[in-house]
Amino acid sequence: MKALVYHGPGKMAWEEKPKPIIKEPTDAVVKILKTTICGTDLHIMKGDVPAVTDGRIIGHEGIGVIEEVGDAVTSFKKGDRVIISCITSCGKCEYCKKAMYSHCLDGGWILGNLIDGTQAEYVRIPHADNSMYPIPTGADEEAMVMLSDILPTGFECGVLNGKVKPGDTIAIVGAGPIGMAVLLTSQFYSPAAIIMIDQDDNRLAVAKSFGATHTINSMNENAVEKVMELTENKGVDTAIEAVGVAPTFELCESLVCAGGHIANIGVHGKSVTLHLETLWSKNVTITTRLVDASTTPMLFKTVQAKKIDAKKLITHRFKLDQIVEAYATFGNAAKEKALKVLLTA
């Protein structure tokens, strides 16, 4: 089969790899129908995730049709169409019993990280019963891809960890796909104001159309001053970091109000400065999280009910064998006006 293979920072190739096989009775082998590229994949390509080694097939999102299942798989059969969760979970270990599936002792975020992932013609899914979701007949498969990672990540790591409440003022730093997922799902809780901060006017315009009440281009104006002007010099109830670089996290530290929350989502490859000299007395809560995908069933229902139009996050479409071109487009998002790119087999 063909797959997108990582060969060290800045190096990738669409090349021949062995088709995966059943290794454990709880495995499934899935033929990929649609997949996408995550911002985390760009971090991998920059060398920010050292656990990813030369030769790894990248990718942790997608939908497909089951090619084969192990003897212990009871919820799926050959021919079923499924959503692949970015998080693999055994459902039995101490962390899974706490719904901390990202820390599963025999899973977690392993696809495209510690084992071969979904940017390929086929993928092996361990613990298949707990790591996939059935796609009902007639469902919009493009929208279903957004349930693999982006929607649960934005909701769990940003909205839930950030304790967003009705009437709150929130700031989302980073108007990329994850920031947009936060924007969409935060509206479940009716915040009074949603301030989107980015350096890309196109993405800010899209954010406005998705429900942002205010947008700030931090390249052209002082984001801290603008937020303080909007909040009577108090700051925001929740500041959500959705980029994964030091300046954006430190911006969140400057935006949060007394008693507020900083919710980190971004994948950080380098250290950041924690300004305790200004935060120590402010009763601020700082949270980090790797998505557990525990909310995927609920989000699935909201997407099916069209309470969220997940498909509108997709801006570019490619064939799977055009994936190197798709990476170039996604990696140059400002110029290409890209959010999510969809790859179809």
The other form holds:
There are 4 protein chains.
Amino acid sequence: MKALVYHGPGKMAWEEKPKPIIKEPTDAVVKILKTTICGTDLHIMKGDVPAVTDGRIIGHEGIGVIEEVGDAVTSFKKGDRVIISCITSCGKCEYCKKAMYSHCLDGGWILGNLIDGTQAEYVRIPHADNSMYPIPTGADEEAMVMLSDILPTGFECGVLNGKVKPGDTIAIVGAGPIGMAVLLTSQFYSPAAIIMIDQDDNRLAVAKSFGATHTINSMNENAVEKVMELTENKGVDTAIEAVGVAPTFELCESLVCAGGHIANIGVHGKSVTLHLETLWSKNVTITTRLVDASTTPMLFKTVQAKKIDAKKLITHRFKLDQIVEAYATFGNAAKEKALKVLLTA
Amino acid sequence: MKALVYHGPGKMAWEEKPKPIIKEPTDAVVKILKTTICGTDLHIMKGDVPAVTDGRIIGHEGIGVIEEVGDAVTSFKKGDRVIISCITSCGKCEYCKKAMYSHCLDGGWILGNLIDGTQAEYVRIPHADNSMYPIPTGADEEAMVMLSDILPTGFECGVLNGKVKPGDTIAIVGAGPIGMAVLLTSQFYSPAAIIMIDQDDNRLAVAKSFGATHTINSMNENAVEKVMELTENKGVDTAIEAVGVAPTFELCESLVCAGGHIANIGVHGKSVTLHLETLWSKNVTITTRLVDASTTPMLFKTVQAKKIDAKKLITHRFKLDQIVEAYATFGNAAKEKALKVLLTA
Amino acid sequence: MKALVYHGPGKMAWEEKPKPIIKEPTDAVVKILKTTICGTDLHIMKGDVPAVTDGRIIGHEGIGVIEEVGDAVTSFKKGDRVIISCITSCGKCEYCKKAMYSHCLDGGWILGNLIDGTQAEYVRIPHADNSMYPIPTGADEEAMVMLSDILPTGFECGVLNGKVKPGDTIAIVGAGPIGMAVLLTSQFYSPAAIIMIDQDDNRLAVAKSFGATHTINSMNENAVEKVMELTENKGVDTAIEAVGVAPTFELCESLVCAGGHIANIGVHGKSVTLHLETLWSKNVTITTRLVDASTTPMLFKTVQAKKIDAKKLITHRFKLDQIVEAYATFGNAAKEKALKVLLTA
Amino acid sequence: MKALVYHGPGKMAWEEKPKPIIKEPTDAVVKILKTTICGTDLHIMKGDVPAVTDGRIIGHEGIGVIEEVGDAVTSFKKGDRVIISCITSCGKCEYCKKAMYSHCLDGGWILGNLIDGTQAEYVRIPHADNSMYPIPTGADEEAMVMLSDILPTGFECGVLNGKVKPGDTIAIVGAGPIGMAVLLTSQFYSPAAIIMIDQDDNRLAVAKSFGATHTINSMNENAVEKVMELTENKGVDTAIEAVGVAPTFELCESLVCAGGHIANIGVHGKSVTLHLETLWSKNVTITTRLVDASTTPMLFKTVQAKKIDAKKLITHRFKLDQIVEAYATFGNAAKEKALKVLLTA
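Alternate state requested, the form predicted together with another copy of the chain (shown: the form predicted alone):
Zooming out: every chain and molecule, the one shown earlier first.
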């Protein structure tokens, strides 16, 4: 089969690889129908994720059709269409029993990382019963791809951890794909105001069309002053970090109100400064989280009920064998005005 | 009347001051029966709390007997014995309605800070109905003093925010009075292991006698290694910071398990380094809180039911007019083996 | 002044009464601008609420302008426009400290019940600071009236107690004003399906236009069978009782799924049969609640942010002195197709 | 092998049965070391559980040593000592993903009910990885047997569902084994008062020795009056039903305070009367639950940490082949002063 293979920093190729086979009785082999590229994949390609080694097939999102299942798989059979979760869950370790699948002792984020992933014609999915979801007849396949990673990530790490409530004022720092997923899923809880902060006017305009009530271009405006002006100097109930660098996290520290929440989503490569000299008495809660994808069934219901238009996140479409070109587009997201790029086999 | 008056860094005196009078219809004037000294008072005396100015009467803890009440006070009358809360609550602002009394728009921590306090023969208590609690006949007055501040602080900022649960393993960093209050009140939730970390062997020995299951002298041992050894390399469910400096907070960051909690209690004068490069994916929750003293009624019931022996925290007793001497003892707590010093009028 | 006075079962009159005056320093006297009639007022008029005696001015909803305040009132002054809460809160008893204002030891539901109410030109509001909310310039006065009682009742007793979540399937039994308030406020949490059950096709049609995804006329259809058909025989996540009689509560018992919630809102005059022989093992939660009106500030923000169109509930408008006529209309709600009737001074 | 076999109402025998074998790759066969008898087993023996048919081996509690595991079992191997959970969990259905194992689509309470159980020399355990827990070296085997069912049942259905908190006043209605398990596990949360209500003075005396602060023999005293006297006429924060008949549930309705909880544990054969005419406005929460045994790992830690002395519940000990005699003792529990009877192979 063909697959996108990582060959060290800056090197990738759409090349021939052996088709995966069942290794454990709980495995499934899935023929990929659609997949997409995550910001993390770009980090991998730059060499930022040392666990990923030469020869690895990248990708942890997608939908497909079951090609074969192991003897112990009971929920799926050949021919079933499935959503592949970015997080693999054994269903039986102490973390899985707490629905903290990200820390599964025999899973977690392994696809396209520690084992071969979904940017390929076929993929082996371990612990298939707990790591995939069925796609019913009539469901929109493009929307289903958004359930692999981006919607659960925005919702769990940003919205749920940030405890967004009706009537709240929230700030989302970073209008990339993840920030946009937060923007869409935060609206499940009817906040009164959603302030999107970014440095790209195009993305801010998109955010406005996706439901942001206010946008701030932090290149042109003092974001803290502007937010304080909008909130009667109280700050926001929830500040959500969707970038992954120190300045944006520290901006969240400055934006949060007394009693408020800071929800970190960004993947940070360096430490940040926590201003406990002001925060110690502000009764704030700060959370971190690697997505567990435990809310996929809930999010699936909201997509099916048209409470969210998940396809909005898709800006570009390619054939699967054009994936190298798709990486170029996604890697140049600001200029290309790209959020999610969809690849169809 | 006589009162302990702050006269700038390092200067205090037990001197004559006018007896307080009712200013607002919601005020009460209380004759102090017993009071105590808080670590914060030491900071004030050093000049670390600029809001406290020359001439201020210090102190925010104590019990007393009502001398006079304003026209709008309905819960208390002359002669009633009361616990004075360290936090003043108006009962009607948006924060008080959320039980976040620490941020009361007309209260919060003002006693012995923005208005005269309790280390005096008499004190005026604003918003009396919401800022004091009745002492029933037969209650132990010494234990009641511990309900003004130290027990709610340890319980709310450490135990509740830290979400201590039955069977948990927790670490308390700092075996001073606040750390000891955490130690006592955490046992309401039956954690399996309580690891006390400090640099003073005497305090660690006391902690052991108060219920710590393990103690670590971080001068002599590598606390992180020891905790990892005790927890099968997982870390603790909850790490509670009860000191207020960067190294102890950062120690908590190293001790917490995936999915765990860091509860900050310490009053920090400087920022700390938050290691998001490791914590971003650990699903941790970090909280800060200035005590709201909203749990005083709950804690009162546990004291009355002998679920906690609050008096254990008292190591030294003085007459109220010996308060300057009491400060000397408390200010030299390690050598004096002091936790709380009690002052009786 | 003029007021609607109860004179025993079936007897009411719009007649002259003395204008109220300040009795306690925490009182306010409010000139009524707009008020409305509650289903409970109809019960009072039938003689079903024995606490209400001859001569009582009825009504517990409305907005007005402050005429006078007592000495201890600090949040309001003459001329301020205010929302009057149906629940009076002293702000200092043990229940108010838990935000359970319905059980306030010196308040609760007393307006138009134990003391004179709002269907009058003026009303005295005890504990004014804790029992009213300011109306900002530009706010829609008609929408504000819905914040006195009906929106908090539907939201707190139905939606919050019923723990409605994104993606859920819920059933609302009773499409009267309260059921409609549940319907509107449940959408704050983005349930996937909202099934409205009633016996009046007109009300069901209105429910559909308000966002119900399915409607069932339980006169014509077997509601249990229909709900099971819609839910793959699982039942609904939350069943909300908004009528107040045994058959509708027992219907909720039949509709709820394993692990689900039954939230009672109805005012019941008689006991009901609880089928523990089937429910004991279904892991269900049943709640009751007299509205606390503790969420009025949150709901106010959602109204201001246009997350809800509260005015939709108003079907009829009268002048305040036409109130007897308004009662006739509201008392014949099904025929008159009435939800809330608005009275303007 | 030998096993206790049900042969219709009133008929049981310790007789020869085929030794169980692995049927599914997720199965284990376990050699029983210790087991016990549940109140439910007595109901089965009376013919009250129609799902149990002639020839069924009874029993759903116990510990053992692994004899053999299926190919897909990864957590256990031959020779491991294990706690058998009374609830079988597949780990992958929608209910297991919510930790609501009682409603597992391929499990739940099936042992000694729909499939052969643990009162035998050997038992087959389906979904072994998710339905058993390892016993470490040095653990007390007798205490471990209490983790199969009785401790999780009392804790989950009574204590957790009843939301017992420090300082609370709770009532437990029924001082049988389950009521005693509630009594022991409620103390994890340090309630101020625990009122045990029963009709057997011996059991009440045992309850006192297990930590009840008050006992009421409802044959001799009016339980409602006594509880109101003890609670200043407020009622209890939590009333826990541990019998399973209408009068005891209705007693709980009379005992609960405004804002309080009723937690049902009892297995009810008939409906009860729910007094909504008084409860509708009391802001109460009523819960039902079939034990999920999801807290077994937490309870295990509390047992190991000696936070609870689980063995206290064992009053009688027999050899496994004396099980018919053990049933006679347990079936006559009041006279025999029996709580749990332990059977050792």
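Residue numbers count along the first chain shown, from 1. These figures come from a predicted structure and were not determined experimentally. Just so we're on the same page, rigid core means the largest C-alpha set that superposes within 1.5 Å between forms.
- If you fit the rigid core between these two forms, you'll see the Cα of K46 move by 2 angstroms or more.
- After superposition on the rigid core, the Cα atom of K23 is displaced by less than 2 Å between these two forms.
- The Cα shift for K335 between these two forms, taken after rigid core superposition, is smaller than 2 angstroms.
- On core superposition, P9 has its C-alpha offset by 2.7 angstrom between these two forms.
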